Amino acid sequence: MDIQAILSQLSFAAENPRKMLEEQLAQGKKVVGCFPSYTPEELVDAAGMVPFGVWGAQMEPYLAKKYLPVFACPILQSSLEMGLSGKLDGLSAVVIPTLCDTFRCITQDWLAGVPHIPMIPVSYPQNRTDAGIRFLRSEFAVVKGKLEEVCGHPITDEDIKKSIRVYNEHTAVMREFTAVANEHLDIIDPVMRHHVMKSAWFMPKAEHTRLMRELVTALKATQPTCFKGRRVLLSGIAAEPDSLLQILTDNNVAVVGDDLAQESRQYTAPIPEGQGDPLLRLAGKWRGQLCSLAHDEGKGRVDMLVDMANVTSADGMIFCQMKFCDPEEYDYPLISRALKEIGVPTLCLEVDQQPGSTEQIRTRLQTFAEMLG
């Protein structure tokens, strides 16, 4: 399969989540919705079911306003709206991590408003020492038991180990893609890069890994290009809608790295290798996660972005501040200061999932691109 055929397939998955869900259901598979950001998809996969990302949508919430205040996270507002309006019907269950105050509310809102789709909560500890990891292991054991009720059979240790291998292989190929893509910025523009990364949420991981390996191989076989435009990093929860990224493309700006929760952030900490308790190994991934939702006194995320800027020769960084997301907002001043110290300017954009004009964003991005030279 050539590069454009692979990219077309991945773009279709990213742009048509509902059709991807219906395709899995038509094959007789059970599908489980996985809310952001660190739902243990591996357990869903180990159960023989298909994990399916629930990352909201570009819509104006109406029904969700009965449950959530207007200042709630747009992703969770639209995700609840999809559940209330039937757009997620067909899911056998949803798993919701309680990572912030809005997530905690959503678990109860879902129970009240969408009772026909079972909800499985999972609590992540902010203490990430050995005691915290053992606690998370016990949480995963509860999730495993509830998933067994949904799938109708036991989930064995071997099932989980196999799934861990699948997910670690996927993490490796996604990391490889982000490196190889920077040699082909004429093909992998900001919108296409986003589609490739986002498509992983709506396809079985083994299938997505296969396509990504084909894509990486095809890109490596293609002559690298010398990109003459500006190179930026993205950080935040998500960089949507596509029209935002299209503005970058229109202004000859390429994305050469990201720390987006919806994209590369999920690949920063692979599941520890070994032959021990697979649930404990699965929980161990949380120890190394760099994220505003995970307590980190040393703020390793800041150093990680500085390193990323140096490795990718980034000209600037765009911080996609999800509207009303306090944890992300707290991190921005530290990130901005550290990057400016190494000569990398930053731009903070407020992004929202509700439909609206991007003309203000267009003006700011055009100005930022001109400032980068």
Second form
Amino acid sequence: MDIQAILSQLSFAAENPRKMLEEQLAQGKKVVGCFPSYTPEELVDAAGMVPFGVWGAQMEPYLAKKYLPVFACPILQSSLEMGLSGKLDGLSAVVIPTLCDTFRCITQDWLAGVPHIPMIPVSYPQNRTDAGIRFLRSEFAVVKGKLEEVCGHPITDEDIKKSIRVYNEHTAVMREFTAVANEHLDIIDPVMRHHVMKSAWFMPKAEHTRLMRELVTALKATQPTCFKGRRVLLSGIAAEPDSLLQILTDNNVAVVGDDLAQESRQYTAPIPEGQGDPLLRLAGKWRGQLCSLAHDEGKGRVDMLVDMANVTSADGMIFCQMKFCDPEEYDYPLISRALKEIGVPTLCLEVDQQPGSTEQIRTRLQTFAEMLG
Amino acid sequence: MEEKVTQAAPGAAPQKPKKPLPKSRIMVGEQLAKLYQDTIDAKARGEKIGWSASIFPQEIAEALGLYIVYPENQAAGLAARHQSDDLLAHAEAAGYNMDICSYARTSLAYMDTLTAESNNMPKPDFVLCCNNICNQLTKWFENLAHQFQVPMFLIDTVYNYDPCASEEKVKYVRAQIDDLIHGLEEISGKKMDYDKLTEVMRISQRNKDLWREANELLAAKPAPLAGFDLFNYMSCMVCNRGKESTTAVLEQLISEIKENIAQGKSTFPVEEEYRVFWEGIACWPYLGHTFKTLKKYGINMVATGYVNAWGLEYEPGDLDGLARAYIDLPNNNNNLETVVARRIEAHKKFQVDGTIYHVNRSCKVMDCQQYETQRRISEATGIPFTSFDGDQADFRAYSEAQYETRIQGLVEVMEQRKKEREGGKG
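Switch from the form predicted on its own to the form predicted in complex with the partner chain and print that structure.
Complete assembly follows, chain above in first position.
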């Protein structure tokens, strides 16, 4: 397959989650919704079911207003709306992590409003000590038991080990993609980069890995191009909608790295290798996760972004502030200050899932691009 | 301090003399002032002092004899005295979004300035955080620790999506308490005396019982106290719940309440027409307005989940029990079913006629399941409710007109119910 054919397949998945879900259901597979940002997807895969990202959608919530105030996270508002309005029917269950205050409540609102899709909650420890990781292992054991009820058969250690291999291979190829994409910023423009990264949520991982390998191979076989525009990093929960990213392309700005929960944050580290207890290995991945949703006394995320800016020679950083996402709001002043100190300007852009005009965003991005020179 | 005397305008009605404060109020005021001053003095002596989240296992630092102050208490106090507006503006100028909890914004600004009109706290040598109230505390205290370059001790209690804590969770929190003890021993150079710890736990339990008793005395009809009065004593439980001075304050308060009951009196200044349950934190910048509006209709707030949030129950000396108590107590750390069951029990016990829900703009964990909570409690009890938009410390999120209209609406329903009840009796 040539590059465009692969990209078109990945774009289709990113833009048509419902069709991707129906495709899996038509094949007789059970599909389990996985809420942002972290769930033990590997256990869903190990159960022979398909993990499916639930990242909300661009929509005006209506039914969700019965449960949530207007200042609730847009992703969770629209995800709940999708559950309430039947747009997620077909899922055999959803897994919801209790990573922030709104998430705590969403587990309860889901139970009340969407009783026909079983909800499996999972609590991630904030202290990633040995005791914390042991606790997470116990949480995963509970999730495993609940998934076994959904799939109707036991999930063996061998099944989990196999899935860990699948996920580690996927992580490796996604990291390879983000590196090689920077050699081809003409092909992998901001919208396309986002589609490639987002598509991973709506395809079985082994299948996505296969396509990504083909893509990476094809990109490596293509003559690298020298990008003449401005290079930026994206940080935040998600950078959507496409119209926002298109404005970057329109202004000759490329994305050369990201710290988005929906994208590269998923691939910061592989699951620890070894032959030991697979659930403990799975839990071990959480130990090093840098994210606003994971306690980080040393604010390692700030240093990581400074390093990323240096390594990618970024001219600036766009902080995609998901509206009403308080964990991100606490990190922004620190990140902005640290990047400013190394001469990398930041733009804090509010990201929403409710339809609205992009004109103000266009003006701000144009000004920012001009400022980058 | 010399008392400020305001000259009355010629022809104006003479000012109503202020009622003398009850002895317990003077005691609690002195106790809190002493805590702030003691901490400043300790810092000046070179001792290590800490800042702490309010529902943190205070027993550990108390037993080690460390001085601890509480940013939530600081922020609430500043807001109630209308002294936090500049701090909120400072935080926003520093890049903190208005969406962030207003206690946190106040505190993150104070982190920069270390100056406020009152409730000043010295720079911490460590910070103590527990996320059983909310996850914003984790982020807030991370930023404090980062700015001050001091260690942070986080007791992560992990949300109870099940009705109560699992053994695995208790083990995890217990391990964190052990780490906390060792960490504070290292910082302070003091060694934990476990007999002293048991004694602090015993005092804390005694205080918890007294606090509960004081609250439950408001179940009497009419209530012997204006429910808002209890807000004035919360610092006992927030900042001093492991101290014997709190035992003295609460014993005095209880004796005053009992005296009111014996004499058929109440501090609620008008006849108690209606009794309500208040859900959520007080609206500190508008405490006067929220109270006076209720008073106008004879509504006494006789119960609130917030005031009761410090009833931590364990056996003195049992550190697993301590861990369990800090996981299971706070409503914000519990699933909807548990919270609703507790609330229904309180609605019945305190014989309330209505519920007022504060949609607190600062507190997503309280707001994002509140609509379902309202429906379930009302369906189970038949008690009407209203809600209003406000904030615990940001004056910009509250509308006096909206509050008055909502309360008026609730009164109409309560009045109708009352007539039906009285008609039924006749």
